[in-house]
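What follows is one chain in structure tokens, specifically the form predicted alone.
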Amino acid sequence: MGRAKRVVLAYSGGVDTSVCIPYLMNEWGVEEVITLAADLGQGEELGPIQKKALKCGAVESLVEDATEVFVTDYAFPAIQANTLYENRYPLSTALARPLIAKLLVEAAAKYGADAVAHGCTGKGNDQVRFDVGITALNPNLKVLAPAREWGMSREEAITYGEKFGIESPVKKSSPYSIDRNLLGRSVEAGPLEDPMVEPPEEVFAMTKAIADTPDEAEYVEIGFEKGIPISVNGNKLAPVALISQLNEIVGKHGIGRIDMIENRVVGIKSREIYETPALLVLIQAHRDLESLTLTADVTGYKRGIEQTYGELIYKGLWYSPLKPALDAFIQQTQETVSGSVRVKLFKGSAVIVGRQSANSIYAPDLATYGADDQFDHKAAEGFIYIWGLPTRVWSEKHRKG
């Protein structure tokens, strides 16, 4: 079934995308195939993996670091947008997805590749993600997803990658499916299908039980310019080293996490467990800066935008024409959300307990009941009669009695 000569494999060193390799050339007839990892801040040693690869049959393992990269083009903008998927996931897996994508068509061009593949299953978001990004970014780059369509059960697939040599795991393997990078992990399958059963304390990893954080509350100020986060206590960080701060400090509260029944992109509902302390924390922050920054009306039309925004990326549209409209109206009400915010953490809670702007438009003298109140309350009166007209002449026409 001879696809492609020549294929760049998003690789992960899992089962099925070491498997994607001897299929590929063996059952597709690739007669080349070049592996690229991305390093998004997972934490993980990615020089095993690159071996592992080449193992399987890669002609060449490709390793990159876009960590910061996935930092400042990718997280901070959704910050900006204060982007809650279903007003609860942050989206810290979907957002590496379009930067992968990216990573696999630049990978292609550069080693003359005429097709990418993927790892992904047919039941899953991140198939959409990867093949909706990559044919935006070249429509004439084919898209291969052996795992989509081999039709194998792992245990199948391990017994396949065998023959040509992919060592099977030694130890049982884990009944979850766990993704990770430095904005968060996402865990699903295994016990967790059953979403009556609570997540057992194993699939836990950035934050802390709650019977095992501090027993005092702990303040972290967080400084943003223009709507992204450049400061932890006053102390500047660069992009990468504050989302690592906070990860700890939040996560060593037992904040961040997100147990769901989320709707995904194919239509099927899907059980979720997120762990994504400083992305949380964040975004919380930012959108209370906003509350002292911006006028009413801004506010309240953005809030649609971020819910599109959040589909947006969920969905796998990152590079559709739709987001830089978007984006267009998200930078320009962050000209004014900069300052600080004061975060209270305390046994999974963060509660915003202070914040502060040169650009905020809370008038103390306005706001105050006391004695230097300088808000005209005669003029109440007759801003209410106005206000309320349109209701006073419908209900003096259309009242019973």
Ligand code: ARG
Given for the second form:
Amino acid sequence: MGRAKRVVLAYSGGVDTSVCIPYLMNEWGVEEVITLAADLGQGEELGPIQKKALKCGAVESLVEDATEVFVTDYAFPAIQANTLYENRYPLSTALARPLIAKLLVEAAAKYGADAVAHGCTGKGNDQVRFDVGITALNPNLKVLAPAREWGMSREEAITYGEKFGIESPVKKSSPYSIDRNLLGRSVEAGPLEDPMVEPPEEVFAMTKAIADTPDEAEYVEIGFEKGIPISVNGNKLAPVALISQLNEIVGKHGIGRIDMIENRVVGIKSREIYETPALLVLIQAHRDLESLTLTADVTGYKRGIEQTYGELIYKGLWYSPLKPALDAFIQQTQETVSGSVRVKLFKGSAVIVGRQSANSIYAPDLATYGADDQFDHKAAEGFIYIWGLPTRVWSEKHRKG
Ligand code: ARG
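Give me the form predicted together with the ligand now, not the form predicted alone.
Every chain and every other molecule in the complex is listed next, the one we just looked at coming first.
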């Protein structure tokens, strides 16, 4: 008796997930492997990947174009929540995982599979996101993670695959582990494992080196409606086009690189290089528009919610009950976050230089230092007396000398 009869495997076309196919069948007694490759805007042809899965022994090879849902249902809520894990990483890889988990669970239901599988190892965050996501969506499904158990090195996995006709990678394999989708690239391993080593230029693909960026600044105006980006320089754009276009514009100026040591869910510190040009600038612009349209107390309270939301995404809790509860708060705050933000892009930095909104609560007649000032200066005195009263009383009691 095997661990499962029919399995839907998350498939990327890489060595590890390819080896999973014969491994599941030959070592774990799985009868049928159905693979599922998701297009999340990684800019890779999925046709050859689809064929490769069949060559490796899959009975069925599914390809799902999920780029638009990825942007609208996963990236946009994260932008509305300004999520940055450990204040820096906009979760470009993490956001893809709950969507892939959902596609796996749906395919399992459609094809009558009793388990789903992925090629994650036991050291990363992605296994947590897949396993917890899948369990949340269907607690009756088994989750198989062969690469977590097989104990093979990469070379051993390649040799194992060769026995079943899986070609070893033609190119000299890259020392890096790379994850890529429309939102960004995550690169780790190889020389990057030494935290003191500067990332070689070859690890970047979406952003230019500062030396190669234009010598003139470029301005871009991003329009938002209820916290969702809808236009670039006045042109309304569909979600996927908007992100692609901004990736181009922003990346060209060398903006969007992150080099960080982060704390993984499993307790390991790891060094990751990210490139997320559009996402970073969108969060920056969105946050700025909030400063024009939300009251101080809502903004302040939201910061705490944002922190929790970012951790929830990073830690694989997208389908936990906390998520819709936080969403309810965030969505309520976004009702008035419409308008546009002007960003100046130059030599690796994005600076907000202007913002406007029909819902602006910036009141020029209160803010001005000019003659038409409407603020009641005399009222400040009484306010300050009462505001400072507890401190004054404390001081009268405890002041030394
Ligand atoms: N550290 C990132 C995260 O947990 C990315 C993980 C995948 N990284 C990679 N280079 N394959 O979301």
